[in-house]
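This document starts with one chain, in the form predicted on its own, laid out as structure tokens.
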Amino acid sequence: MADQAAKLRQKLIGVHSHYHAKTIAIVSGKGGVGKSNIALNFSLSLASKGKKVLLFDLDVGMGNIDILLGKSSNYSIINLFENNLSIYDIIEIGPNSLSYVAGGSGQDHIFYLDEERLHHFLGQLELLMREYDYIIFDMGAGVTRETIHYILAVDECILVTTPEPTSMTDAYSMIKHVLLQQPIKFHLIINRVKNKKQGVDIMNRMNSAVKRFLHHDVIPLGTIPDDSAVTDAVLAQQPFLIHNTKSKASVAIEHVANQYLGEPSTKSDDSGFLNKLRRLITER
């Protein structure tokens, strides 16, 4: 493992020192909408297009990125604190050269940090900010007092929901909860749609409601069809983008990634993210 960490560090340091990683939180109003699966396959699609991507599994108690990948991770984010490891020690490499950090269990450690552990965590994050194009946090469902500071600190949020009325209601409630604290750029992905028309109608309704009552825009990224190939991939413990590249879901997630990359880029500020996260954690 020491050799793997050394090789990763050597590969990353200095090569992309001009980068300022954009930080993204992938969120959902409720569980069971396929958020982690979307987060993983979206990250893989970005990586396949030559982007350097690091995916953090911060889904408290439900972390399953390594399970979706069919891998048994050597370390998780917990080991960063309990064993005082370097961030390079816990980064795993998946398909398309995607870097990821597994969630593990007992993940409350990352939300309840004393000053020493917070300093260590932020110092390790700072090492990565100039080495990746995107650092993506797969957050737990909903928004809690423990997770809100990560959501508020990132550059952008991607909200995953489904056409179900309860899912839509919870998604709107989450947007409202976040926007009432500070403005942040929200993207929207509708998962498990019957057809594209249904997805577009739902996105338009959501955007209209947010604009009318919260005076904010939600940017539609795209829709993912209800596709049996996704279930097949989960059972095979492979990302659906890898398991069946020509499936409807795979084509759709590629479209979503292309749509995202084609948007005007918001300015990312690594020190801004780290400073906001420190302030939000210490003020909680």
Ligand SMILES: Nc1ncnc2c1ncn2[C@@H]1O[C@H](COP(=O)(O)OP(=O)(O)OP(=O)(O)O)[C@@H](O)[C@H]1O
Contents of the next structure:
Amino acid sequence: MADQAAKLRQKLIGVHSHYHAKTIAIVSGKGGVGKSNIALNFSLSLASKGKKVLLFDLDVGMGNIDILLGKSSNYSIINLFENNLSIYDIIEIGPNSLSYVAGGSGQDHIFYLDEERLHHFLGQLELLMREYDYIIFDMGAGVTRETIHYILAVDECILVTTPEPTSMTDAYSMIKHVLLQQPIKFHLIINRVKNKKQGVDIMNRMNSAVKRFLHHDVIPLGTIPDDSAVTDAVLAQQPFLIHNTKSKASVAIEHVANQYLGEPSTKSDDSGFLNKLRRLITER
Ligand SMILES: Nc1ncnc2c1ncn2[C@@H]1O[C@H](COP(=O)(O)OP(=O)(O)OP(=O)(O)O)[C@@H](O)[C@H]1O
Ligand SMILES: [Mg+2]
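Form predicted on its own done, so how does the form predicted together with this ligand look?
Next comes the full complex, this chain leading.
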């Protein structure tokens, strides 16, 4: 039944329509730096500006987008394979009409797919690529043998770090690890800054280290203050952008989203993501 729905949908969309979703991975070196909160609130901000956004929780075994939203999801990505459902059965709708796919435990299934399941998964992603403006993956911390495929396949990464030296060092190692394999477009968000000056300072330090030692540019996307409104929102199980629209963190994430949308688009190869992902997974 679900399979039929997907087929019908594919027919309606037509075989000639182009993919146009831009794929973004939200990554970090160290854990707990604010990726999931940023992924969710950045997605909500884009959605509030009329973009069609799908947020995909890919944090292996520890997904928590639904917890941040105060929802208990009926399905997660696992059901796509185990119950042979279509992707449309597992997409949930959040505030601002944001679509999301919840994480769940044991999610590493999606990183170990046999030929048949991989084909099914990529086919479903292909449908999504035609439908959304942005597909945003909330990744776990660091790079693993499994998540690297997604990080190398997406159009761009948004790297999150805090001003803590440990977080910055890990962020740098993460960029280095990825850039040694492939040049990739990296945006940078500095989260939990004390003040604007500290944010700018950290941004400049990261940027110049990457430029000097890795000969690559990172694109500054903005800084987000350390704000108790974020913890309040997490406790209330509401996205901070909705819990307190006027909080400093909310104003900052809006600014980040505006900055992001204001950049000239560099998307050139509109089937790049799926082809790269297929190649990276099957080469493994
Ligand atoms: N700007 C901020 N101001 C204050 N607290 C923050 C801010 N950003 C994040 N936090 C705190 O950090 C916690 C962790 O955030 P989050 O879960 O988004 O991090 P993460 O990088 O996704 O973690 P993980 O690596 O485990 O996936 C939040 O629950 C919140 O308490
Ligand atoms: Mg997270």
